[in-house]
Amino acid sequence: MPVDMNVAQAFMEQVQEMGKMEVPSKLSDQERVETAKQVIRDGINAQLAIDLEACVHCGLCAEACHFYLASKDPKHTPIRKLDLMKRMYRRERSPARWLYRLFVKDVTIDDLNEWEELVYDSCTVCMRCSLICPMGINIGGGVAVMRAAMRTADLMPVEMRLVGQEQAEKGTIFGVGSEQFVQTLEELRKTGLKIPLDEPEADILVLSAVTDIVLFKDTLVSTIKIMNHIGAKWTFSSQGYESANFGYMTGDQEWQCAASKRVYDAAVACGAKTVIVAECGHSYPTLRWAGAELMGKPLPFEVLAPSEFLGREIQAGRLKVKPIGKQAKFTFHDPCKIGRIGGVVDAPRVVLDALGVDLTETEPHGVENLCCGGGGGNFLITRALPLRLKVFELKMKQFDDTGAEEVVTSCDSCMMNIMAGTMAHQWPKPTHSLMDLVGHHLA
């Protein structure tokens, strides 16, 4: 079940190449400064001018930050990630900006160069700041209200801006599209799997990732297995399979919208009463709360994290799976976006009991749990590297001292993220993916 780690050292090797290019901008110095300005000033709406105003400086975000806690460097503090936004805050917006004006420096595009490093290489959005915070300050919020400035500027990692225009604009992503998608399901179905695809009527529309095609075939695999375990009336599409959202994690609404609609039109054509998702952590907040945001009504269908579904399926009974036995020493992994933002935590631990393993939780662990720091894109940025690797030190520490064997986690990019460090600190515990341990051991 572990991934080839020749597919992914090669997969990353990819990635890599790609921050060696150089995507010239169009836009003068002074033209960034004042694009970017205006992204910012137009995302200064009244919750974000109290939040930027409520900052009591008790210094608690940085001891939930896991890039500060693995850097010790004040730059990493999550509140310092809004200084630029607050500089404009106070000048532009804020009662007292006559006064403010006399004292407070505008935005240079120094500032705009040192600020893109800080929302994007050392940010994963995973939101622990905002919880931790006594204030309760939506820092996460204000870091996407950032990287949207940037991304609008030309001023955001390579590797992001890349693969975010290529799915934008092409419906690929890593040159991996609904060809490559349709092609893989053929060659599974020569294995006698039964997959249904593109059907007219279907209860349940299933999506899968690029990452399922390239790295975790085992998954996907396991996916069609559980669905058709259960009886469901399911179906992929080949126009709106993708669950990834770069244009979600780069800040450009735009491509943000144009992935999310390719899903929605798939699921409303088959008259899909439920999404589920992928592994991909991103992808169910993206979908389930900004896909209506970006429709801009209700979405007609319920959207559900893997694991979600797993959960419900073994509590109604339909999902039955054989134990794989006490003497299997496992923890699990909280992917920030499912857990501590969507609110998933107990599903999974659900799915965990039921297949019978030897638990044994990090401390923290469910919405307190720390970052692996792949998450929001920082999995593609090759400049980042060095400090993702060293927050990678904090969570194996944290699974050594659980005493567990394996690691169980339901993201994709957690999964790339963890055999990173696996490869660079030659680890030897193995990751599983949730989903792809319940199709091994099915009933």
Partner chain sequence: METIAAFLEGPFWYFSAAVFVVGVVGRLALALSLGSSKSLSVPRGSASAGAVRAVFSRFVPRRDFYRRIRLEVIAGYAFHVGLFVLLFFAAPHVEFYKEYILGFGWPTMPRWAFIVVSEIAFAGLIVLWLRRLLHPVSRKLSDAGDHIGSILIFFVMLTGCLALGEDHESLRLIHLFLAQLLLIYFPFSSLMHTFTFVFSRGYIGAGFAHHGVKA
Second form
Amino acid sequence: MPVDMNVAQAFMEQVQEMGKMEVPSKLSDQERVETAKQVIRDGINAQLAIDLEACVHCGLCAEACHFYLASKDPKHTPIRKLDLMKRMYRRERSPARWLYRLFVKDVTIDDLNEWEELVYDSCTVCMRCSLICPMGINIGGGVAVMRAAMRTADLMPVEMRLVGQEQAEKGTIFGVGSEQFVQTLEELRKTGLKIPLDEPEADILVLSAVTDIVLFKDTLVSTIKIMNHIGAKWTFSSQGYESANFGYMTGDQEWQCAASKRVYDAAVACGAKTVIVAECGHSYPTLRWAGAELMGKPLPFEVLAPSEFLGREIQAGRLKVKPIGKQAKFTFHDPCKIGRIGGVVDAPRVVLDALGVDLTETEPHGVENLCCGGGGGNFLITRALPLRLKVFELKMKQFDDTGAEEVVTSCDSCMMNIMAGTMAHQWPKPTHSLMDLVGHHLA
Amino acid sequence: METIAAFLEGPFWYFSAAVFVVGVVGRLALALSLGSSKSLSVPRGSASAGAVRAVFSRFVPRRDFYRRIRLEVIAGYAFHVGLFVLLFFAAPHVEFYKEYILGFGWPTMPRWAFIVVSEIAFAGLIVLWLRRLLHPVSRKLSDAGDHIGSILIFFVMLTGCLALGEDHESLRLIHLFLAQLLLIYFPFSSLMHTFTFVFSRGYIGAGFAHHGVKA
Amino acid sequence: MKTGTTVNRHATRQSTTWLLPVVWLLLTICGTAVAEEQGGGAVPNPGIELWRAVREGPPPGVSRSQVEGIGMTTLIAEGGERWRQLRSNYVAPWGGWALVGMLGVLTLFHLVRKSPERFDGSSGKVIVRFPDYDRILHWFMAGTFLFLAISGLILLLGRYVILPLVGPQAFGAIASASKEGHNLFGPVFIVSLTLFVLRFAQRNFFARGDLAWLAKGGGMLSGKHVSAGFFNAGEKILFWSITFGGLAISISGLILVFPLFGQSRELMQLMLLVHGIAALVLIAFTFGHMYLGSIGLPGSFNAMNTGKVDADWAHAHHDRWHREAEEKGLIEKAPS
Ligand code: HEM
Ligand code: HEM
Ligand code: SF4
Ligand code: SF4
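Right, and the form predicted in complex with the partner chain of this protein, after the form predicted on its own?
Let us now look at the entire complex, which starts with that chain.
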């Protein structure tokens, strides 16, 4: 069930190779600064403006951020990631701008270079800081604007840039496109699996993710088995099959829109009432919460996270599982994009309960769960690996404190990050995908 | 002394009060006027209920966080509660509101309570400010404006207490003058959080609630 | 970046060094003023007279007990009068002069000593000495202490030092403010002292090696470093002086602030004396401490500022603690 570590290793090396590439920008430094400033200026809406006014610089947000907790470096304080935005606000949008201009410094290219690392490498947009902040400041929302600004200024980690561009221009990720997806399904069909593809009509459109095709094929197989098990009228689409959306992670609206549109069109084409995204953390909020805004109207279908879907089917009695038994102790890691941001917290517990496992929760967990450090595209950034591994030590300790022997989660990014940590720290506990766990224990 | 008193209680008082009111309202209005797009996704919970909820629920930190920020929470409460009790229930203040603003007063606290409350507020304020100075995170975050705010509040409170003997007009006027400086400084500083916190908490609460998360 | 910080540090050092003679001068003026008030300050042997006066005080039974005995009225009045004289004739002038003397000694020491070793972070390694909470408590206590010391000294000496300078009207306001301020911050100091003692006591129990440190005078004169643990014997003495001196000041202060329990005038007078003497002793001690904590021992201030000290500083001043930290792997790379 756990992943073939050799495949994982090869995949990671592929990503690392990308990190070594140089992608020159056509923009001059001057242009970079100007475009970035423009995006920041336009991105400051009422909420961010109020937030920037309300922040009392207490620094409590640091105590919630896994990057600060791991590094203890004040530069990783969440609100500092919005420092350039604060300066922009003060100089250009605040009612007291005539005053602030006298002593608040303008944004420079050096600032942008410095902040690139802060908004990509050391923020996973996990929103945990917004839970501790006494003022309730939306730091994650601000970081998203900062990322958009960085993106237009061609200032982002080369890996994210390459993958984002690839997805937008060629429709492939890591060279995996429609062709490869269909090929993979063909191969799986040879094992006797029944796999509906491009059905003209279906109730449910199921998405896959590049990671499931390359790395976690078992999860893909389990997904298919489960869909068949509940007897749903479902289909894959050879056009809209990809959950991952690098536009969302990099902050590029156009890319984001292109990727979401493919899924949208596929769902509309088959008349699906439900779209189930793959276990690919960010894809859930991308479609569930941001999808409607991108399309400019409410989506004509509902969007479910895998764990949400599994929980619902179990409660409805359509999905029957055999108990795993209490011999092994488990703990569950809430992916931040699905728990805190997605709002799906109870469903995975319903599933684990049905599986009858001995579950011990980490402290904290659920909405407050500490991010693993790999989300928001961070997993791709090679230069951020040392910091990520330090973050993972916190996570490892939380897992160890539960006394659990195996970890379950429901997000490929988390899976990959935990695997990287496992390899680096020689940490012996296997990690499972929830979908896969269920797929292997169908009654 | 009389001319100073007349100036502080007359023109300067109206000036500082005006800066305060216009500044606070203007700053809030301009920030809010930037607007935000309405969410089109199907909500999982009521955003407005979440907004109201967050305004109040944020008064109590979550357990996991509380363990890390105990000192800040205790000192924070000591200072803020103390300050508000002093502001609204100290006899000289109520007297001032009655005479200069509202025209009516309300029951006030006895002198001993005034002293105890100000001691609590001072302890809280000093610890908070020291934390701002000494904790590497807040030290780096804080700018001159934050320190000016803390120090100004400190001296307003201090001069108020030093005037407790109520036998020297000069001491009372110093307190009044500093309080007026504070009013003028207020809308230009993060002291604005006195008002903005309602909105910032409301926004985040609404956002989370829309996603079905209680924040 | 690097040069910037060095320059800065240098600048602060210089400005503090300049401050010392200024403060010293100020206090000399104060002292002179007091002396003039006393008629030239020609007291032959103050120490002897002071202690004779103390010994001649009223019978111990009266001074120690809050119970007012029968037939003691006369004694009380007489004793009270004597103590008041004691305060204004001896405690105030000699306390004032003692503080000036302390500053003089420190200045002299600073000028004649060979310049102390600097620890400019060349080792590139630091050790965490005081976490945030420790530092917050230290400055909470130090701040309230200094506020009380200044307002208290105004109450004790202001009549001689400030009154002639600013005139009766302004002095009336200053004295009133000092009294209110002093009474207000007393309880705050008690809170800070309690928290501080609870947090620091454990590290201050005397241990082996402390006697040897004392015997060598902490190496202050020889200029050689003497082996010490986390705190040296001098710091421990400071700590316990502040603990017990602070306790005495607090109890006597509370009795003075709250004459609610029917304290006799007698007791109040005694308490004022205890309070004043204990406060003066502690203030003198803290002069020394403040000197050593800042310009006296370069590198020390970091301990209470950033909480991290240079590893070489630790090795020089607290070698046994340094070794422990080394063994536990607590020596960190200095942040750039
Ligand atoms: C404003 C000037 C002051 C400075 C620069 C200063 C500096 C320091 C420093 C650097 C230390 C740490 C020494 C070490 O690393 O071992 C320290 C400790 C300490 N300070 Fe201060 N301090 C000041 C004022 C005060 C005052 C006014 C008090 C008295 C209330 C005080 C009481 C203490 C005590 C009790 C300790 C701990 C000693 C021990 O526990 O053995 N300090 N101070
Ligand atoms: C370490 C802190 C303190 C210092 C350095 C200090 C110092 C002094 C000094 C020098 C005086 C003048 C003595 C005299 O007039 O003979 C004084 C007076 C006084 N102190 Fe303190 N004191 C301290 C703490 C306290 C505390 C904790 C309290 C009470 C809670 C207190 C209450 C008083 C009172 C009531 C007086 C008499 C003031 C008056 O003349 O009205 N003090 N203090
Ligand atoms: S916790 Fe909130 S108010 Fe405090 S510094 Fe962070 S963002 Fe600002
Ligand atoms: S959103 Fe998460 S990663 Fe980003 S600053 Fe906040 S707590 Fe840290």
